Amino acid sequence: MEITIIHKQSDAIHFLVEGVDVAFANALRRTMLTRLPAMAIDEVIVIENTSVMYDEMLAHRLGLIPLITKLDDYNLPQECDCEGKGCSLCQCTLTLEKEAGDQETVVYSRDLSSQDPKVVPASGEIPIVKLAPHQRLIVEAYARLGTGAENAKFQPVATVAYKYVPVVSVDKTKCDRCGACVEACPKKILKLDGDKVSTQNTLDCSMCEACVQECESGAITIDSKKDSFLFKVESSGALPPDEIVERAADILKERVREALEFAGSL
């Protein structure tokens, strides 16, 4: 298996896999979707709420807020000592009060204050509520660790996904260069150069086979490489999008070596 990063930003990545199969890669998709935990905020106490939003819809907001997470100095509440009851080890606690004064007054999510300071709001720029004139807001919320696979809440990635990489071909003893393929390719991945059609940045193709549909039969076709796969993940601020990919991949490689333990045991 090889894997060629094609882009890297602060919240996304882009990355090339060959020498595997479909299973594999959508194993790895569905690893980081629903078995890579993340923090989120999971049990609201709404001290005080004189804003026109419902207690159940400030807490469901606040559980939407992505909240950057330490998977190191976390346990999972079913692998806590304490057994899921809370403590500092699988749990922490962020509050929030906020009161407007003579004008309206947004509530962001930068106004949480969390006794960890590693884990606070990947965005301080999202709206939780408006409070008219007046109005008071004062909450205390735990937010602890938790997997894709018990609420979407807890996933790390935004999106998560990946595609066959393309192969376009140009036979040129069909090819009139007539232009018309290019013109017609919405990713511009064909270009005419002089008397001769060439192909570029064929990673972009998504294989709609416009191209294809203004040449005659043959004169360019489109296939795909069944061993390599392109991904694109997202990430919602919780982990660094390289994270994700590494501890995803170390996820399924347990998940394997469990399974070949259990079938070895039969």
The other form holds:
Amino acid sequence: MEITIIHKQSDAIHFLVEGVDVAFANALRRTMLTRLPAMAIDEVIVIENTSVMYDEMLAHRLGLIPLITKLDDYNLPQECDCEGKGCSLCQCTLTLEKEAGDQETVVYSRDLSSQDPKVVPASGEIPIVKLAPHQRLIVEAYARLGTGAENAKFQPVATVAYKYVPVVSVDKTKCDRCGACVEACPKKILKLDGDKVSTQNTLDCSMCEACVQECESGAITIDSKKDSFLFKVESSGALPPDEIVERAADILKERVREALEFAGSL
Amino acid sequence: MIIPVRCFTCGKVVADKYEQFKREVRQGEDPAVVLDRLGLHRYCCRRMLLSHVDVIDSFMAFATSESPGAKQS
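Switch from the form predicted alone, shown above, to the form predicted together with its partner chain and output its structure.
All chains and molecules follow, beginning with the one already shown.
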């Protein structure tokens, strides 16, 4: 197995995995989605809410805010020594207090103050609610670790997708250089280069086969490599994208080991 | 009511981009260009901002907050 990083940003990573099958690629994707823990607000105590928004809706919005997660600092509640009752090792308290003066005020996620300075909203610019003059909001929220299998708000990723590596080939003997394929390609992969059709950025190909349909002489074939996958992992901000992939691989390895151990004990 | 925190379909956080989107579109920029710049490339996330109506502003006209004078009495 070989991994090549194609593109890396602060919130997304694009990489190529070679020499694996679909089952492995999908297992990795599903591990990132449903098994990798992340912090999210799970319980909210509304002490005062005179805003126009219902308490339930407010709590729901708070839950969806991605919180920066330090996986080594917290335990999953079901694995914690306190047996899920909630202690400082598996829970983090955040408070929010805001009152509008004589003007309309927007409450943002940055107004949440956390007990743990490391567990803070990944983005401070998320509007939670708008307060009319003299309305007040006092809220206490408890964040904990959880997995995507339990609730999608715990997912550390927005999207994880993979696709086959496309192989675009142009048969020079059949090609009549009409240029119809160049026009048809939505991703601008084909290019009329002097007297021949050449390809560029083939990894962008979505394999729509618009060029194959346009090509009357049948010179273009779109194929895919069956053992290579292009992954796109987009983080919600809870964890950096490279850590997501690394941790997910560790979890997957551990789960495979457990399964093998069980199979061996039969 | 107010802009949803995340995209309904893919779960990307969109709420923090709404104010910039609204401001720049009001200044006469092309919404498609603004969405691209904000990093919303999928159509599921784009529709979250494009089709949103901030109804909370209408609700706030009927707000039942106590005035500071009334609170003291």
